[in-house]
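Quick heads-up: it's one chain on its own, the form predicted on its own, in C-alpha cells.
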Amino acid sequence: MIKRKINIFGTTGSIGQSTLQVFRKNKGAYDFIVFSAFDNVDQLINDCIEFKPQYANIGNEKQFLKLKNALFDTDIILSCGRASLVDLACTKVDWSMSAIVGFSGVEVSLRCAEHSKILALANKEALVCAGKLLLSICKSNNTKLIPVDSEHSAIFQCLEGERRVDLRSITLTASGGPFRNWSLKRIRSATLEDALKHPNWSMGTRITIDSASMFNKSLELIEAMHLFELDFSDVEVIIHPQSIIHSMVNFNDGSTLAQLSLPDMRGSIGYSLNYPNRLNIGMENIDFAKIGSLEFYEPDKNKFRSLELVEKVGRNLDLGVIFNAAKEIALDRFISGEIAFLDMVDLVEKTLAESSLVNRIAHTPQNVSDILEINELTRVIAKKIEF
C-alpha cells in the first residue's frame, strides 16, 4: 500500500491537535513529513516521537535547542525560523494541513496551493488577504482546496453535486461567543478572562477573543466570498447558540440545505482528509431528543460592529489584507491591555480609513511581495493609532 504523504502547519494548536487526533485512528497509512509549530516546543517534540515526521520546524529559535536535544536520537531534520518553514511548505505531499493561526500562516498557504495535491486550510487569512492569489495558484496547479473552518467546510459539503447557477445565498452560523446575551453597556467593560470564556469550543486565544468580537466572522464572510465566488449581498450571517448547524445554503427554488455535526472541529478536517470518502472518525452523531431545539438570532450589529464594517471590504475584497492586519494589531493591544475590548474595532475602522493604505492597495498587484509589504505597513500605522 501506498501510503499519503501527510503535512501539518501548526500542530500544536487547536486545530493541530484535533488533526492528529483524527489521524491516530490508522496512523500506518500515512507518511507524515513535515510538523511545525511557533513556540509550543514540549507539545511539538511529544508529537514528533509518536508520529515520527521527516522534518519539523520551531518558529522560535529560543526553543530550537531544546527541540534538539530531545529529538538527538532521531532521524528527523530539524529546523527553526521563518525562512526554513516557508521552504518546508514547498515539500511535495499529497495533503497539508494549513493551521497557523493569523497573517503568520499566508505565505506558507500559498506554497502548500504550489505543491500539495489537497490543501486543507483552516488558515482563514490566507483567503482574507490574498483569496485571489491563492485561487489562482491552486488552479494553476491543480490543488484541490478543501475548507477545514466549519462553517465552510458545511457550505462545501452541501454544494457537492449542486448547480453553483440554482444558489441563491449562503447562511452562516455564529455561536455568539461570550458575549451573545450581555448588554452593549456590560461589554463595555469586558476583560480579557471574560473574552475567554467561549461557550461551545475550545480554541486558542485569538482565534477565541476574536469570537467574542465577532471579527472571526467578519473574517469569514470574505473568505466565503472568495471560496464560493459570491457578492457580499449573498452572504449573512445568524447567531445559532447550539453549532449544530455549521451553515445553511440557500437554493433559487426555496430549499435551503444544512450541514450538521456536533461541535468538533474533527469532523471538518476528516471529511477533508477523506474526501470524497466519509471514513469513520471516532465521532458521534447528533441525539436530536437530547438536544431538543435549535435556536436562531440575528445578529445585534449595534454590539457586534465588526458585521458593519466588514462590509467596506466586502465592497472591495483587496482590503482585506488591511482589515486583518488592522484587527491583528488591534487583538495585540487588547490583550496587552493597552486597548479596551470595544475599540478594537474603532481602531480598525481608523485604519480602514487611512488614504495611504487604500491607495497602497488601489495600484498594487496582487502577489506574495506586495501582501507582504502592505500588510506590514497596515501594522506600523495601526500601532500609532491613538485612544
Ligand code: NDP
The other form holds:
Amino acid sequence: MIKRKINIFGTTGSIGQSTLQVFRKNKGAYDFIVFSAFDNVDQLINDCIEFKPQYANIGNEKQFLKLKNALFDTDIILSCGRASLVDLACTKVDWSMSAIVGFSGVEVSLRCAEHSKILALANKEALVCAGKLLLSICKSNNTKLIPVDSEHSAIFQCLEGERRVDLRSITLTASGGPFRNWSLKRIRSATLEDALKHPNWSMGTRITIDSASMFNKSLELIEAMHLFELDFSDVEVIIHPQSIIHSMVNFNDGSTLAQLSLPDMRGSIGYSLNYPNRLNIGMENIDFAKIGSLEFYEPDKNKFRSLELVEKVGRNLDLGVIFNAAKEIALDRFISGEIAFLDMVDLVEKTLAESSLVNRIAHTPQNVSDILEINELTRVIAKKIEF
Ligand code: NDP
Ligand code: MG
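If the one shown is the form predicted on its own, what is the structure of the form predicted in complex with the ligand?
Every component of the complex follows; first up is the chain already shown.
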C-alpha cells in the first residue's frame, strides 16, 4: 500500500493537536514528513517520538539544543528558524495542514499551495492577506484547497455536487463569544481573562480573543469571499449560540443547506483528510433531543464594531493584509495590557485610514514580497497609534 505523505505545520497548536488526534485513528496509513512548532519544544518532542516525521522544525532557536538532545538517536532531520521552515513547506506531499497562527503562517500556506496535492487550510490569514495569490497558486499547481475553518468547511460541504450558479448567498454562523450578552459598557472594561472564556470552542489564545471581539468573524467573512468568489453583500453573519450549525448556503430556489456537527475541529480536519469520503474519526453524531433548541440572532454591530469595519475590506479585498496586520498588533497590545479591549477596533480603524498604507496598496499586492512588505509597514504604523 502506498502511504499518503503528510505535513503538519503548527503541530503543537490547538489545530495541530486535533489533527494528530485524527491521525491516531489510523497512523500506519501515513508517512509523516514535516512537523513544526515555534516555542513548545516539549510537545514537539513528544509528537516526534510518537509519529516519527522525517523532518521537524522549531522556530525559536533557544529551544533547538533541547530538541536536538532529545531526538539525537532518531533519524529525524531537525532544523530551526524561518528560512528552513519555508523550505520545508516546499516538500512535495499529498496533504498539508497549514495551522500556524496569524501572518506567520501565510508564506508557509503559499508554499504548501505550490507543493502539496491537498492544502488543508486552517491559517485563514493566508486568504485574508493573500487570497488572490493563494488561489491562483492553487489553480496553476492543480492543488485542491479544502478549508478547515469550521464555517468554511460547512459551506464547502454544502456546495458539494451543487452548481455554483445556483448559489444565492451564504450565512456564516458565530457563537457570539463570551460577550454576547454583555452590555457595551461592561465590554469596555473586559479583561484578558474574560476574553479567553469562549463558551463552546477550545482554541488557541489568539483566535479565542478574536472570537470575543468578533474580529475572527470579520476575517472569516473575507475568507469566505475569496474561497467562494462572493461579493460582500452575499455574506451574512448570524449569531447562533449553540455552535451546532457551522454555516449555511442559500440557493436561488429558496432552499438552504446547512452542515451540523458537534463543535469539535476534528470534524472539519477529518473531512479535509478523507475527502470525498466520510470515515469514522471518533466523533459522535448530535443528540438533538439533548440540545433541545437552536437559536439565531442578528449580531449587534455597535458592540462588535469589527463586523462593521470589515466592510471596507469587503469592498476592496486588497486591504486584507492591512486589516489583518493592524488586528494582530492590536491583539498583541491588548494581551500585553497596553490597550483596552475596545481600543483594538479603534486601532484597526485608525490604521486602515492611514493614507500612506492605502496609497501603497493602490499597487495591488501581487507577490509574496509585496505582501510581506505591506504587512511590515502596517505593523510599524499600528504600533505607534496612541490612546
Ligand atoms: P495555536 O496558537 O494553538 O497554535 C499555533 C501554532 O503555530 C503552534 O504550533 C505554534 O507553535 C505555531 N506558531 C506560532 N507562531 C509561530 C511562528 N512565528 N512561526 C512558526 N510557527 C508558529 O493556534 P490555533 O491552532 O488555534 O490556530 C491555528 C490557525 O488555525 C490560525 O490561523 C487560526 O485562525 C486557525 N483556526 C483555528 C481554529 C481552532 O479551533 N483553534 C478554528 C479555525 C481556524 P508553539 O505551539 O510552539 O507556540
Ligand atoms: Mg471559524
